[in-house]
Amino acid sequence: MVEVLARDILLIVYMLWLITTGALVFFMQAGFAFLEGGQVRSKNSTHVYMKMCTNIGIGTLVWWLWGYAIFSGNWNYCLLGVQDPASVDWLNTFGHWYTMWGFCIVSCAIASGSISERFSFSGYIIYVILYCGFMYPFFGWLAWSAGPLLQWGYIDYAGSVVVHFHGGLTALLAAMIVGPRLGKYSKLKKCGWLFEFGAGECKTYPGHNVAQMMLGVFILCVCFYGFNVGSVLIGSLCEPSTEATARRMIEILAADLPTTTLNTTMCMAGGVFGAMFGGWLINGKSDPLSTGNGAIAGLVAICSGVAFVHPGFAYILGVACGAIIPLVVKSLDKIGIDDAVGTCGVHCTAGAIGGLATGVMGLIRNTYHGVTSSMGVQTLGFIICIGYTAICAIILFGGFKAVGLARVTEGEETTGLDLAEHKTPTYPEFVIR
């Protein structure tokens, strides 16, 4: 009877908790909407706004209709709760679903700073079923549903990898193929028919509001929480309904809870420290911007091994992708490549340098808080997901520039899109008519 009774306490608790950890990952579309948007200039903060509003209308419509089939291996799952519905674990099935659409958005939404001020709304709509519908479910499925990754032992816990370098990699050869903004440089450089870079001169496009922009920041530090430390419940009990006693949740819950939150804390803290004094080092001086930035990629980079690694290892992680991301920037703008709101360095790099942290823990330490992890998979796992985000991006963003979809005319991005594919300014008393 007491076990019973326990057993329907922490049910509640889990159902409970899928509900609020899964709306923290959500509302991280927010994050990015403050965050990209405050760091473009004023004329195409509408159109940030439209590209999350995509990302949550049409990309929770495809994840639905197959994304989450592909990504879970099962195409019983098409049209969730449709087709077969007597055959749904309702708990578990909708509840991990539920999780994962956040994090399928999420990654979606990351390739929209990289490419920001210059790409169609029209291809934006595209680019978004693609990602949803198949670029993102399938490694996902690689790394975390029933793929080769996961049965060689790939550790990924909340995805610095799946998530956030898959992301990253795919705004970094986004903004590569799309090419940089009107007037960023002085000249322009083509390799080939798809890349495009700047050369010569490089002009700052400062964002049109700061305050905007670290509003966003804390956002996504506070949702982080859901992503991160949210993890705990959809990775260890899957199926609390059937198997797991009561005790073994409460040992899971006792064991990972503490030591996710802590590492995610430590992490973001080591993020801000870092970028803060890379910047005075790189540039003289401590920015807002690269700051922010810093604090988000501390909390990028631990994902992968937030619920084993060693606090002290979580804070030096953070302190160096933090550290990284003032030269990052200026690494990009010196090739030639214009990424318009640093989304490179924070998702691209801090994800790297995170999944393969994963490793190099395992390598100090082989077996910490019942965790083993392989440098050898891990790096496995990175390489596979260079190779497959590269030829998915380059078909996807080249296809893009070979129907005219890769970006607006030249006197649209000179209006600024928020006119020009939206009609709508932000700010419509600064609009001369």
The other form holds:
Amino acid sequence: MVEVLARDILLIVYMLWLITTGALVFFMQAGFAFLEGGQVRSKNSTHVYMKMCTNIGIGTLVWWLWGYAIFSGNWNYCLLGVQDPASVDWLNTFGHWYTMWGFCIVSCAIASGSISERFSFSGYIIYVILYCGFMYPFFGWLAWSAGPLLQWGYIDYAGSVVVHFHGGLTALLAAMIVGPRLGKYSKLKKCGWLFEFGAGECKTYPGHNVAQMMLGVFILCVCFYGFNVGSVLIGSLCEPSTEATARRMIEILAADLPTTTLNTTMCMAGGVFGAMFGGWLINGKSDPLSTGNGAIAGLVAICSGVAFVHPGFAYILGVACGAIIPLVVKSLDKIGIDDAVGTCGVHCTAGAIGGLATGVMGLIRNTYHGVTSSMGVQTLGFIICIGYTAICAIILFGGFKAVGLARVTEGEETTGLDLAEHKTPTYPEFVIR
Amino acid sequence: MVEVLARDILLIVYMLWLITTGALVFFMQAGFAFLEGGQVRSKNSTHVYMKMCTNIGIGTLVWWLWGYAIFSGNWNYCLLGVQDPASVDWLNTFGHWYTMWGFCIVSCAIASGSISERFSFSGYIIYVILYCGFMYPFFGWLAWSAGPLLQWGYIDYAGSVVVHFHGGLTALLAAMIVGPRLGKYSKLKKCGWLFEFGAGECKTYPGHNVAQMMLGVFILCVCFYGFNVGSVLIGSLCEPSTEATARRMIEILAADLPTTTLNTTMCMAGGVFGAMFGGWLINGKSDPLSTGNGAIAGLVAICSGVAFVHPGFAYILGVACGAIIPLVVKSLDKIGIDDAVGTCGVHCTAGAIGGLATGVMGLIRNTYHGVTSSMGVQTLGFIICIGYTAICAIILFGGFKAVGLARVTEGEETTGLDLAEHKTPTYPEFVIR
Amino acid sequence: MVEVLARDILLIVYMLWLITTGALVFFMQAGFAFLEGGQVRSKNSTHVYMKMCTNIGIGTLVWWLWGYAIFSGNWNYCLLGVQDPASVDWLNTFGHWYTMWGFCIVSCAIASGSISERFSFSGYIIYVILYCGFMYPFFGWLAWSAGPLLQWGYIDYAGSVVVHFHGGLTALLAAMIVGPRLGKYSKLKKCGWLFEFGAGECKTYPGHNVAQMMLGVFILCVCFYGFNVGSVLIGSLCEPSTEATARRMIEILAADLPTTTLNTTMCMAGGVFGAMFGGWLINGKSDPLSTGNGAIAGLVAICSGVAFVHPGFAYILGVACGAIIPLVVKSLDKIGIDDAVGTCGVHCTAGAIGGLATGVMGLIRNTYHGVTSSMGVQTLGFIICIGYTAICAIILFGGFKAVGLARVTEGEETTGLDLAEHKTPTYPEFVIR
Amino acid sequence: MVKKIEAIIRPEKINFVKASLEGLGYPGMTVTEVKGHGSQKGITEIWRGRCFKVEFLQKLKIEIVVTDADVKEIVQTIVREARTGSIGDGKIFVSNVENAVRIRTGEQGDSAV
Amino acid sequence: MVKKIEAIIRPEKINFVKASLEGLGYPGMTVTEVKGHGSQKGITEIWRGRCFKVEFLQKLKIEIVVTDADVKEIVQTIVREARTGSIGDGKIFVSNVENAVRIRTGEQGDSAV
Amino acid sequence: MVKKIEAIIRPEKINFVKASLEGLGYPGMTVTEVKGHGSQKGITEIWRGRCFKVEFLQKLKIEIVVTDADVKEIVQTIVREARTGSIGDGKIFVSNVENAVRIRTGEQGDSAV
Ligand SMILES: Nc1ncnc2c1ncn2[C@@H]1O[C@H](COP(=O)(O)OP(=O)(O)O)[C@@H](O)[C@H]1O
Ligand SMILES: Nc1ncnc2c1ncn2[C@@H]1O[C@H](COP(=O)(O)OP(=O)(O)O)[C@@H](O)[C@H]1O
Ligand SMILES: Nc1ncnc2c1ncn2[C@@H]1O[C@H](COP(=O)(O)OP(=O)(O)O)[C@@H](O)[C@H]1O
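Could I have the structure of this protein in the form predicted in complex with the partner chain, to go alongside the form predicted alone above?
To see the whole picture, the full complex is given below, headed by that same chain.
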């Protein structure tokens, strides 16, 4: 009886914790809104907030209607909460629905950044429906819920790959399909019907507000504690909770909570340091946009192995992911891919490195608190993710292009999406250059 | 003994949860500051922050001195904490004081919005004293603490009516008494000595910063999780805690936590969707101010029945409250009421709809986790709130008008309240249109 | 066995609470970034964010490498987490590391403000290494960990002195050594080689963004709940946890949680009220910068005795600390010390008053929940802190001056540190006066 | 002959001026944010509890290019609408324009105004 | 003789104008944010679900001071590059400057331009 | 005769210029934020790790309308105070104003300045 009571208390504690961390994960929408909004020109800034609102307004509906059912592989979970309360393990299922909802709309927000300042609002609405309704949930099922990847022992604790690399690669492909912003390059180069690269001289379009961008960075940083540490309970307690004894729950928590928090902290710090250092190395000055993005890159990279790697490794991992940001930016500029707010350097590369680094750590330390990581499986998962994402992203954004939803008109792009799509300027009073 | 230990652990957990959610509710002051601050012209923006500071600096004092005593119907709770610690059930009473403090200053902040850009700072200070000291606590006692409404089975779980409709109706009446901003209407129309409406051509005064307004929206959204889910424990555990067994506490929590979190999420999402859709229907474009306010409207509407309605109902409720926002704005403009930041469409209408919707849900599903909702009682409570608020608001703002504290001079209004009332411009360096 | 289970559950709860409050303490970096960033001219604003990033990127590394080991007086705690997990009391040690990390970088951020707009970025990087690596940890050990001050019964519950006065006095001395901003005074007056004061006419350099500054204030306010209430567990449970029974832990929590939360709230409110009132008394108007800083001053002052004083005392303490802010600003201007963002009125004076006030409360109420406060010991601790800080700060900033790292060149100062140090303007698009 | 009327006015007067000018059928105007300093003393502001004087005050500069014939009436209208009678009302300057070109059509001279 | 060319153009045209002028080797230019109101109708914006008309539109004013000889070519270049053919393209005004001084050197007259 | 002095200077020089002019008792001035481009090369900025050139630099335009007699002294003062000797110091242009009106009083001509 004591055992049962203890377990029930722990489940309540777990639910309260999930609500807290889930609220933080939800608040990442604000982080993305300002991270992206500050990095675009002010004529496109409100449009960014509207896109995040779409994630909330429509992404949530889709997730509730059928997205979560696909994700969890259980059709009874469509329209969660409309069924008879008695039929669901309410506490667990709901907690899972809620946190995974936050993760889903985070992943959905990523691609918004790379195609910013030119992608149409109606296109974005359909993207949200398809991404939150199919593309994300299915891969989540594959890697996390009951899919083969999970069974092979693939580790992606808090989603470096499932959430970030998946979103980041979508972002990269979307930018390639949608094509560069007007005037960004002096020439355009088509690669078949689908892809459109810039060529010739490449202009820089500075965004409008570093303060706002930094607000986004700080919000994302604090929310990542919810993202990473909030994943402790989900992975370990949620599904097997009926068998879990109180003692077992305590053990898992006592092992994972300190590890994840420490690693999150260290990798974030490493990312900041790496980006400061990388910027200084390349340009002779540490620049704020690389640095701020470096913090996010570190946090993205650590998701995968956050309960497995050790803190020193985490810091170094962060340094690596932060330091390459200016390089990624330069490379994309050179290739002719216009990633408007530097999404790829943050989610795509750092997500990939983080996913593989867990395998590397597995070479150093085979087992930790009962978890084993294998380089092979990590690589396999990575490759599967590339394949899956590429196919889906090409179908999605290729489709948008085919039906003419990919871009606003040139006139609208010149005017700016705030006025063209929403008739509301972001700063009605301020004089802007 | 195990029972006692378990209950005490749960009480500690409950206190920690209350501190967390209470901090979120407190942080809603920031949300209101930026929601309102971004929607006014920049010459009145700092004045808004000062009003929120007044809620904190003076509202808190009043709440501590006697406000909470009225609210809880117990005069021993004046100057809480100065009495002998042994005489109070410290953990419960204090937790209640703290969370209800946050609710009180939230409700107080609402009316600030409708009379923004013209109401005097000294008037506002007195308003805070009277609202936090009498107007709010007494109605709170009526509906929540031990008053008759509670005894009749009135449901207002997290305060759609007590906090939001109450504040929102005050806002509406205040705007009618204070009169429109200078130049907003081409003519003015007096209705007796008290009311002053605009007539003739109605100008639009755009605010100055959508980014800031959206920051307010996002902050309010995340804080509403504290507001709604933090209400779980108060209602169910606080008063009857001495009899509550650990098992009973767990049951209540296990029933309410998932329900409230899911419904909060769904109704917020519905509000966003509704407002996007409503704006598109009326103006052909989804506009950011309606959309952002839609999220808040959804969150306001769900407060009342958050532990009672089902998630699909919550989403639809949100859609309704969001979609009518542009209509409410247009109607008020037509009637000649100058609600400077659109407070009424968010707190007044959504609060009212939310309170009544709980009754509607009661028609569909009579009992849920032991709670019953009756359309009749819900309507009665709504009517009582209208009567009470109307009387109080008319006395309060009529009084301000009588003694000349209602408005700043025309010159001050032209200069802007930042310089006129605080001699500090919001953006000393920026050139403003 | 029940006891053990109960204690382990409480430890898990405690860890979750620490992670939450620790994340809030970490988020204070955002608070400082915007508090300081809004109060400087826009040409130096991004530089402020970069300094906060340095705290995170480099301060964390130093803290992990050796800072925490000094702080806790245990060399085994260098490179925490790289040792064998079995050898550390993982849950406790880690929780301590994490929360104290947040406190350390908060303290480090304080001095950044007074020397803003002129101190070089490379100088700041070295300052972070030395402050987080030596200056802060050693005094922390002295007063908190196992040092003599702790043993004499010195009370500094959440660090009015250790964190804030320590940082604030460093800020004051740094400003005296670095000297006033270019053109702030019509003349300069050297005091020996080391100090440089302004003389003659004193100009005011308004910052650029009150909205941003207020965002910083609100963020700091909510985070201080983490800072103060999060200290409950550290002081009482962390070290002695092996002996602590579940019952004892519950008792401590039940005593401290309500007290600290109530006092935090009251002193913050008092600070706001005091500053509004002080500003009105001196200038005839309540000004927003004093008011916002007043909230922080109140929160700084209460740290020391937050679990000991009573709420009425807390409010009055807040009023005192808030009301003197405009006086402190005027005095420093007169003496010729250029404290760019008014750091001293917030951290130095309020920290000092708070530390001593705990002694004053001890005269009124000798013992509370088993804690005793003595005016003598409080004064002694205060004097020791002055001596220690003065010596360290003079060595540090004198050193910077000696090697030429203290200031950027006049040209760079004129251009602004954003462009001079990071080549990135904060608002690339906005026209600025 | 084409003339340029340059008026520096109080920002809050722009709508009145514009409304009155519309009656006259002026061809267009260009408005610039400026900061001015004349006989007006400036205002006192507070920054963190410390008063200080701001000497440059926000004004609007209106530029209207018209043919000679319309100058007088427009100047009179602006004077009438922008006047408050207290210091700080601003000034109007009239000067010569040698040529005007309408970019859209390439027209030159009087007809381009 | 020194002349001042004042052109009011669409903001998005500035880069094209500047690029073309660079070919001509103009001495320098000064750009100001202005708001304009001419035959162009203004645009409709929405604020909280309510439409309203914004009559002043954002424009850029370019000022170039040159010697008499260069005026024609520069004006033509601006007209060519800034034209879209629809209402709102802006205007160019040319006027006389009596004297020019280069602050750096103190030079006066034509050579100061 | 009334003249208009238009000076484009470095923003950081405004206070020195103003202080010196105050000695001369000038009637007033109007200041505008502008962006300039002359022999000065522009500066290099970084955006997300990528360097790029910003060609327009922030300058201030001062406009002072005075009677003929005061022009020389004011121009000299501005040149003296605004000069650093390096490229980018700016220019001063003097032109004719046909009429000046003080809005507050309606005065015209020299006395309105
Ligand atoms: N001689 C001048 N040259 C340029 N601008 C002037 C001049 N005199 C006044 N102004 C502009 O006119 C504005 C109002 O002038 P001021 O002297 O204060 O008012 P008034 O015309 O009522 O005496 C000033 O802020 C300044 O912008
Ligand atoms: N007479 C004028 N005086 C001053 N500015 C003018 C005048 N006419 C036009 N402008 C400026 O030129 C801009 C474009 O003018 P508009 O009449 O809309 O275009 P178009 O030249 O194609 O008819 C206006 O926004 C205004 O700034
Ligand atoms: N011919 C011109 N017409 C208009 N503005 C000019 C002209 N030449 C220079 N300017 C303005 O003067 C500023 C400084 O000019 P620049 O040529 O860089 O300096 P310097 O006078 O030292 O050669 C420029 O940024 C521009 O605003």
